[in-house]
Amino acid sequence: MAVPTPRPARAMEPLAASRRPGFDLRAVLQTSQTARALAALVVLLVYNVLFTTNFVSLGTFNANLTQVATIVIVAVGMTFVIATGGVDLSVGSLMAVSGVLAPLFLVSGGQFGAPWVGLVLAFTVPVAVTALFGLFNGTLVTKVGLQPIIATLVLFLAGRGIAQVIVNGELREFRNLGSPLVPGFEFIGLGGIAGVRFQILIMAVVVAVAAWALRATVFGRYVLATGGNEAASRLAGVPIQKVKLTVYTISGLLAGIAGLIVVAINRSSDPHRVGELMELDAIAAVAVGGTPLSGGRATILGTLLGALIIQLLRFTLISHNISDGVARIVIAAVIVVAVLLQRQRTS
């Protein structure tokens, strides 16, 4: 039987930055579309500050960053599982899982002996199942071997319909649940610290850790090999079956905290709108901030760059009058010509 002939120059570049502990913020940015997506970022900001009315202000901070917040927590996810050479169609679905799920423990909230403890039900619950939803993901993929598109797509059209059925298909308003854990669970969304709302902060942890997760650890280095060479890493050593469920289990895991920010923002959980095409602005996102949809290689920071800019270039046209069709034509002229510049680097 033939053996693979690895490709060393790219399969064990990642296990070979074993050497280089730490973020390396420059190293990140020698990445030439991460560099483009920051300086064309840089050249929205100035754009904004110059010519727009009220830019420079703490409520065009907040309102900016929490439109662009989900989408990131995301995109993370999302970020991952490209890096390996899949794709997560069921985030937007797994949201809608969460976000049904949530109300149920808070208005059985003084079931579980204290009110507290149905707060903290109606956190964690909805996150670990989302979470093994992601497994399942993982599992088609790895055990059952579906092409990722085909097995993600199996909960983008069978996660909302469980959404629906959880709550017969009803939109749940929180302030008809009369329940006094709804304040606490809303703070998730629409409180702050400081000024700063609480999504934003989450979204600065996932972030960061996620950043300092793929740049300085080997299960980081397991990833890109992984999507670099699959044949050459299994070779190597990599556990290519266990990085793929983890990362799958990693993008459900956030679709799910995301699907509760948006009910706690909303006051409400519907099942047909929550997450509804998240899963287009993940990976659009991801795509503009220069991760190769070939699987590789991946900067989390550069799919942070990549949702500020299509959030901030919607808001410039819409604070200029141009109307949201023509926002949505040019944003995707941005996204066309963020993959053509990805596949000009790759060949």
Given for the second form:
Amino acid sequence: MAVPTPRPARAMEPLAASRRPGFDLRAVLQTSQTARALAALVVLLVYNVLFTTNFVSLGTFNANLTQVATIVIVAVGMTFVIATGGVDLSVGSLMAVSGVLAPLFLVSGGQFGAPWVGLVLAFTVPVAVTALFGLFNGTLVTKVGLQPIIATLVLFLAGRGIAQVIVNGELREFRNLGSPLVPGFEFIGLGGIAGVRFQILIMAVVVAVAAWALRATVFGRYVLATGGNEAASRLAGVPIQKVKLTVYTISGLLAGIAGLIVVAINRSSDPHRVGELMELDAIAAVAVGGTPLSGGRATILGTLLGALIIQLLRFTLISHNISDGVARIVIAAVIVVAVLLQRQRTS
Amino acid sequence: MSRILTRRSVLRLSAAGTGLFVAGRYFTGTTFAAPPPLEQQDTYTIGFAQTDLNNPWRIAESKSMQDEAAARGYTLVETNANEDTAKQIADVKSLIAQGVDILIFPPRESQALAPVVMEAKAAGIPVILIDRDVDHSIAAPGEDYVTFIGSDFIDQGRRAAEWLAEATGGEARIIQLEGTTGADPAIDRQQGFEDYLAGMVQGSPTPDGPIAGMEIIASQTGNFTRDQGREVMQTLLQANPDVTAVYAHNDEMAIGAIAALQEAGRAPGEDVTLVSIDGSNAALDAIVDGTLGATVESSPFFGPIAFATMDQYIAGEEIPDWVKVEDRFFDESNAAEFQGTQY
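Show the form predicted in complex with the partner chain, please, the one above being the form predicted alone.
The complete assembly is shown below, putting the previous chain first.
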């Protein structure tokens, strides 16, 4: 199966088949960027096993994966956007929008007919709204022709404003909602299946589906083609506008899911704080993972590794009680090294 | 070189002239060793330049000012700088231009806002600062502005430490969740707490001396937020399972820490004692639940004390340079009584 076959010259290949579809672990590991990220993660793991108290424990495992889950979910959407040569600054604000919308449906009585309807709406409406906001981002980029950084800056600013206006700027405590639906809603952040926290499962599903979509579907080919050479792709028949609209919508949708998880974990929704600086965490994870910000190439597995590296680095620094200032410098240094490695490869 | 006065040099000259003029006004201003007086009137227009309305504390502060103004039938002109220092400076200038009777505001930065305090003085408008102070080398209380009204953050830290020492019998392995690095409340609350453990209060030794049994085993910032308080606690808990107490610089981080402890199968309130600062409704709920031990109030309710101080000033009474806010203390003895009355 995995016997490498000699490839025809790239120019001769049809666009949508420039790489063989299907998941191939060896191919994944052979891409040096992913291998480097994996190596860095292993180094960090080994260091912690040797020098961090109680590192090898279920508690540590759960703490790291629950903390990284929302970043990974948002960063996966960001990877698609960056793969098309764009960027989405609005994700943090969209998390706040989703976070304030959910509690509006967690009401006690039968306002929506049956109680479970409220619960379903609490999960679906916020995500649908942020997906629509994502579509709005995409529209600004495609139809209006704004630079992605400016287009998404609009909702970066306005999104948080909308979130604040919806709840009049007030932090909402779930326990004060007095609703029997609250425990059901909190499952997304606090519940678990077979001992594994629910948001870790969401993260795993999102990563698996996205990795498959990017590698093995026509849509995935289109995304990379759009970011690689937009003009050539358009001539080759790639529906550039649809692809861009889709990636921004996906990014908005995933940000919405992450917002629900954050407010469920905290049992409160704070329009000012939910998702704060998330756009930078997500972009950093994508960059450290080896996806070039210029677009055209992307790796979901890399993004997962990038997020895990930054998470584990933070965990290590806090565990060893390193002061905040030093910790920031170390994390910045790691990002610089990652970007330098990336440059070496492209040049 | 034929033209002596270029466009640029004219601009420079006029800028220099303006600077001299402003400087001159400051110097003449400082010759009066008292802030501008405020006449007895039936009603007053108060300029209130809020820094931002981005957290429940600020919202409560604004509401307290609005309620008190409404109760007295005064007009409150409120601006919101949205965490932008330059915007707050512009806001204060425009309130001066509007000719309000008195300015009451929390300066967002101690140095940047000091010059507008001097401008208000030059314009004959008295200023009362609340919650944050300005740099005294530029503007002095009692001379350039009426007074500063605010909590003593160092003393808040001291009160938290004192309660914790008593609650734990002087034996505790403490994790400290710090506020935003570099923020005044974070620096002072850390100092007040750590000084007390080291046997010092306000620079002089306590009768009991250092408390040897109380050790801070880890101290990390949680940025005053519930989410980061929870994550940092989750992480520190792995490396420090022997923790027996948590001191959080605000309630939100303490509530995050409680969630992290419960998640790890610990019993906050029983095997880990928590103390924090702020006195929010959520903290009072947690005290009633038995998870949070105590919280030192850091009152946002500046309306009554600010207007009372203004009354004293109008009446010509002597006002101290720092009017300390009387912060209450909430623990299991009184939390239920005040539940829901805070912010």
